[in-house]
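A lone chain, given as structure tokens: the form predicted on its own.
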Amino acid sequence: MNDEQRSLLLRSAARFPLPEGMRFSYGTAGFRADALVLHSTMFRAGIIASLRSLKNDGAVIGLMVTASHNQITDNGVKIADPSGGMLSQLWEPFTDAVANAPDADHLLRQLICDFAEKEGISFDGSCRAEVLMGRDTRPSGESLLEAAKEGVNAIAGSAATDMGVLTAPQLHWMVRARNRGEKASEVHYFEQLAGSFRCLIDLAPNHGQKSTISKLVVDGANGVGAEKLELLIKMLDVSFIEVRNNGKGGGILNEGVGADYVQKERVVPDGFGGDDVGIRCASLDGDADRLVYFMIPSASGKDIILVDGDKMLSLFALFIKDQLSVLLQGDVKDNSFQPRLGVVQTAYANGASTDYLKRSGLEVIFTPTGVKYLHEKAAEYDIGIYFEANGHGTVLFSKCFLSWLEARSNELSSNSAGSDQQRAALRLMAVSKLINQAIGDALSGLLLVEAILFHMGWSISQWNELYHDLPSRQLKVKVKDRTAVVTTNAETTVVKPPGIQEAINVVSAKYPRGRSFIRPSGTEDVIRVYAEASTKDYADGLAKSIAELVESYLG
């Protein structure tokens, strides 16, 4: 690193001192905290994004200023890798170290210089870094984005491109598109989603009745997702989608609204009530990377029937499996290729959903909790589907499968125009373009749900009847040292302390359809307990018994 680059970094870093007493940790959610203490973190995240671009030979990296479903006074930052996915886990320790460097000199000498040498990152100007940046609608976003830009610019020759106010999935989509040599503006994002949705509607068996699609009411969490969904509705020129909680009527971001609130509290969001009984409803989260559906069953207008990420996963898996089965019927010239379809869940997935998927003939595997683990495992399949119950997930299609699918579609087009197999191929191609393969995306997910429900001719009630969730309960047990609990088998089996797993098995077996596991929190000294059983009382009782076990072993 030359003297000019050193001087630039030192001068810039000195303007963004680390707040006294603060420590930041980068995880699945990126960095998050009260917006007032984040300027140094944003500056340093800009540096990391530039270095990540240099590490990848100048590939575009994304930097998104958002705190998703957190309260409006919080903010945060997520970094997107060249694939459009999350920042590599291998860089998380370095990212933490950079964010917590006590001063500019330490940041430069002991972290950036040493790490760059280790990673083979050159500052000689032979490679230029490029970072796409976006922010959601939080009031603090603009000043924090400016701090991140200064971080990018602290690496000589780096280019920071402000893409404006976006959902987090839009920015991830743009990064992926840019690195694939594709058009990557917001308009192109909307055009791809709209075109793919129309294609699926036109290919539905009942496409002539598309004007009769029943009403959908969407809770926009008073966030950026509402604004973008309203733009998308205009482009689609449809009238069946109504957006509420769009932030224009004085509503506060994520306060009594949003997918996280609806999924955890199991009550209606603000702006919904007894007048919406029987109507299909959906809720986005603050940065529009989560989506859940719900129904209001009675005129009291308080309680809901939740249709969560597990149900979305099941709907998508069923539809894709059906189309794949049609496509593979009869003679196929290239019969050496057998696409592998897999479903990826965590231990928090409701056991009823796992049973349903397996009964439907789908391959189901588990990973530890966290989107980064789910995404990585799903990418091992030709078609990999993952969703968490909170509504975050997507569908991944391998390059090999998409190449085969295109060839198969061309073959069918020339031999049997208008056949069921050709339509199945076209549907799968449309799904691969509609779904955001970079990351979970509430807008693309919502359109895919609507297209599949229309294709099936299903109401939300019929969709919800695919299976019935087992009652579940989650508890937290405070402990002195959460690291005393060590798990394996995707966090479903405890290997330390000795004996506790056997005790959990004995207790769980006493309850009809009882299943329970424990895992250490990633952020606080608590052990998380999950339990499910055939009734709510049984689930509550099992969770309480397991919590008492934890206390007896670790108290």
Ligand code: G16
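So that was the form predicted on its own. Now I'd like the form predicted in complex with the ligand, please.
Below: the lone chain, stripped of partners and molecules.
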């Protein structure tokens, strides 16, 4: 950095002082906190995004201002790497250090210069950083995005482009598209989703003889997903989707609505009720990267039947496996390429889902919570399907598999056009275009679920019958210091504080099919408790006992 660059950085940083007594951590999916204390964090996240772009020879980086499922008064930031995936974990320690570096004595500047030197990042103007920015609908978003923009601009020669209000997955998709030299506007995103969805519908068996798709009601969490889904519906020109909780009727983001609420509380969200009994319903979260389905079984109660991320994973895996086996049958020569199909889950996955997937002959791998871990694992397969039970996930297709598929599809269209094999190849190609390759995306996931249910001719109940969930319960416990809990084995074993894991084991063993674990949340200031057992009462009882254990150990 030359003197001019240094003084630009110092002048800009002085406008965003660190709030006193706060410690920021990049966490499960970026920085999150009360929006009032986040201006310095946003400014610094802007700097990090610029540096990340310089490190990647000027590739486009994404910066999304969102706190996703958190309450409306919170906000946060997610940084997208050139692939469109989450920021490399290798940079997280530096990111934490930058977010917390004291302003005094130019420590922030020194930290940045030292890191840049170590990473071989040059400020000589040989390449220019470019950062695409988006925000969700939170009221604090605009001013926090401005702070992040100032951070980008504090690295001389960097360019920040404000893409406005977007879902988080849209921004990730745009970053990926830009770096692949593809068209990357919102319209292109919608066109790609709409085109591949139509293609799957047209390829459904007996299409034309089937009735139209039955009604789907979507809870938009009073957030950005509702607004974008309405646009997508217009582009699709369909009438089977009704959007509720779009924020226009005075509802509050994530309050009594949204995927996180529906999945954790298992109750009917606001805006839904007796008239929706038996109808297929779905919920998006605050930045539309999570999706769960549900059904209201009776008009008299608040309970729902949840069809969660595990069921989505199972539906996608089943469909893809079927299409693959059709495609691979027959021609011995082509059978020489055997694509590897893998599924990735976390400890939150319902035990019944894992049993079902294994029984279906699939390879199941576990990672800690956080799509950054699942995505990385899924990318090791030709087709990697990953989902968290909370509805965050996608299907990844390797470059090698897609080239093979394209060649195979071309061959089939010249030799056996209209054959089952050709249709299977076309379906898989459409899935790879429909489902977001950068990150979990509620809108693309929703269209894929709808297309597969239509293909199968299934209702939501038939889908739900794939396997029967073990009853489960999740709780959160507020403690003095959540970092006191340290876990291992994909978060299934607590190593600190000593003794608590043994106590959890003793309690869990008292319940038939009892399984439970605890972990510190990376997005909220709580310890999360998960419990499952053979009955609802047992699962509730086990969760309560484990929560009491957490309180007794951590206060």
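We call the rigid core the largest set of C-alpha positions that still match within 1.5 Å between the two forms. Numbering follows the first chain given and starts at 1. Model, not experiment: these values are computed from the prediction.
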query	finding
Rigid core superposed: Leu18 CA moves 2 Å or more between the two forms	no
